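Next comes just one chain, in structure tokens: the form predicted alone.
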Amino acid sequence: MRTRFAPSPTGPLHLGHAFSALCAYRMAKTNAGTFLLRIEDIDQSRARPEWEAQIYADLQWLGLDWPHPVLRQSSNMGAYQAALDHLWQRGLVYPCHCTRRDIQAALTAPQEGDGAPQMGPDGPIYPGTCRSAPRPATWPADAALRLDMRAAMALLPQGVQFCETGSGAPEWHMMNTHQAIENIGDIVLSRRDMGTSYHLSVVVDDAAQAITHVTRGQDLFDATFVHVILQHLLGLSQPIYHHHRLIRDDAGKRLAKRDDARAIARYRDEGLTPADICALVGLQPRP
């Protein structure tokens, strides 16, 4: 068993991160496996060295350890570019020059109906504006790259499925071709300001690090279908998934990095112990 915790160094880790990291770590240790730490810093406009340093300090304080060196996504761009090139050569991605304003305008046009735009794993589902445009020989640097979901699912006529253990006993979840096209749409695989995306990089990295069990929050459940589709298209191994409950504030809202009041470092500075953190997130302290 190989699990991982993959935070972004864009703010302080909070109680939700502590819960996710502890779940992945305990799963690995209970099964004599390996727990890996990965730094997902593809968003260089927001990543900061001081936040990365605090990730290490917070996790070590919680009692976690991991092999070195740590994979940092900003140093692994060549692998993501190779995956994009593979998909490009197969005609499965296309350049998109639409801005968020363009997409919003297309989705709210009168011919699109009066209802609210349908939402997918990354927000409003893209209306396909650039899909039929002539495709250049090489992708332009000033454009995003989108997965042509219709072309992709034509290669996966039986649909996709993944094994989930978050609810206890293993359970298989399936998505057919129609559902992928309608409920996910042409997802972005490379943002013009990053050269990759969360969906592409996480799939490439999980395979490269031989991750067998992905432990993460329930909020990423729907995105897992995107990842399974990419695993099939790229010929990569598929982990087992464990989507755990989310840690929420007193009002029931999911914690975010802007919620500094729940930051692990703040609890530590106030004199709490790792055992106290476990109690706050509903975990028993390790003996």
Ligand code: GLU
Given for the second form:
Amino acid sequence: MRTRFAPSPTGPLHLGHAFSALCAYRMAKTNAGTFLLRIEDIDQSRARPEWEAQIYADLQWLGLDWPHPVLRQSSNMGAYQAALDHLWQRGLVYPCHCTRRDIQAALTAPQEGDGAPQMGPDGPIYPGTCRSAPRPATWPADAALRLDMRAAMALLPQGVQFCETGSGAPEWHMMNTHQAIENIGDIVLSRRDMGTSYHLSVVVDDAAQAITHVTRGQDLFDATFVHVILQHLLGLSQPIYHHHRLIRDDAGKRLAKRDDARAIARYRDEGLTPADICALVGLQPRP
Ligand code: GLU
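In place of the form predicted alone, output the structure of the form predicted together with glutamic acid.
All chains and molecules follow, beginning with the one already shown.
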């Protein structure tokens, strides 16, 4: 068994991160497996070395350990480019020049109907404006790349499925071709400003690191269908998924990076112990 915790160094780790990291760590340790840490820093406009240093310090303080060197996604861009190239060669991705505003305008045009736009894992489902434009021989550096979901699902006529253990016993969750087109649509696989995306890099790295069990928050459940589709298209192995409950604030809202009050570093400064953090997130202290 190989699990991982994959934070983005864009702010302090909070109680939700501590819970997620502890879930992955304990799952690996109780099964004589390996727990890996991965730094998801593809968004170089938001990643900061001081947040990365804080991640290492907080996780060590919580009692976690992991093998070195740690994979940092910013040093792995070649692998994402290779995956994109593979999809490009097979006509499964296309360049998109639309801005957020263009997409909004297309979605609110009268012929699109007057209901609220359908939401996918990354926001409103893309209306397909650039899908039928002639595709150049090589992809333009100044464009985003979108997955052509119709072309992708034509290769997966049975649909996709994944095994989920978040509620105890393993359950299979399925998505058919029609649902993938309607509920996910042509998602961005390479952002103009990054040269990759969360979905693409997470799938490439989970496979490269031979992760067998992906543990992460329930908020990423829907994105998992995107990941499973990409695993099929790229010929990558498929892990088992464990989407855990989310840690919420007193008002029931999911914790966000800006919730400094619940930052692990803040609790440390206030004199709390790792056992106190476990109690706050509803876990038994370390056996
Ligand atoms: N970097 C992502 C996050 O912090 C990781 C999500 C995942 O575990 O797949 O939300």
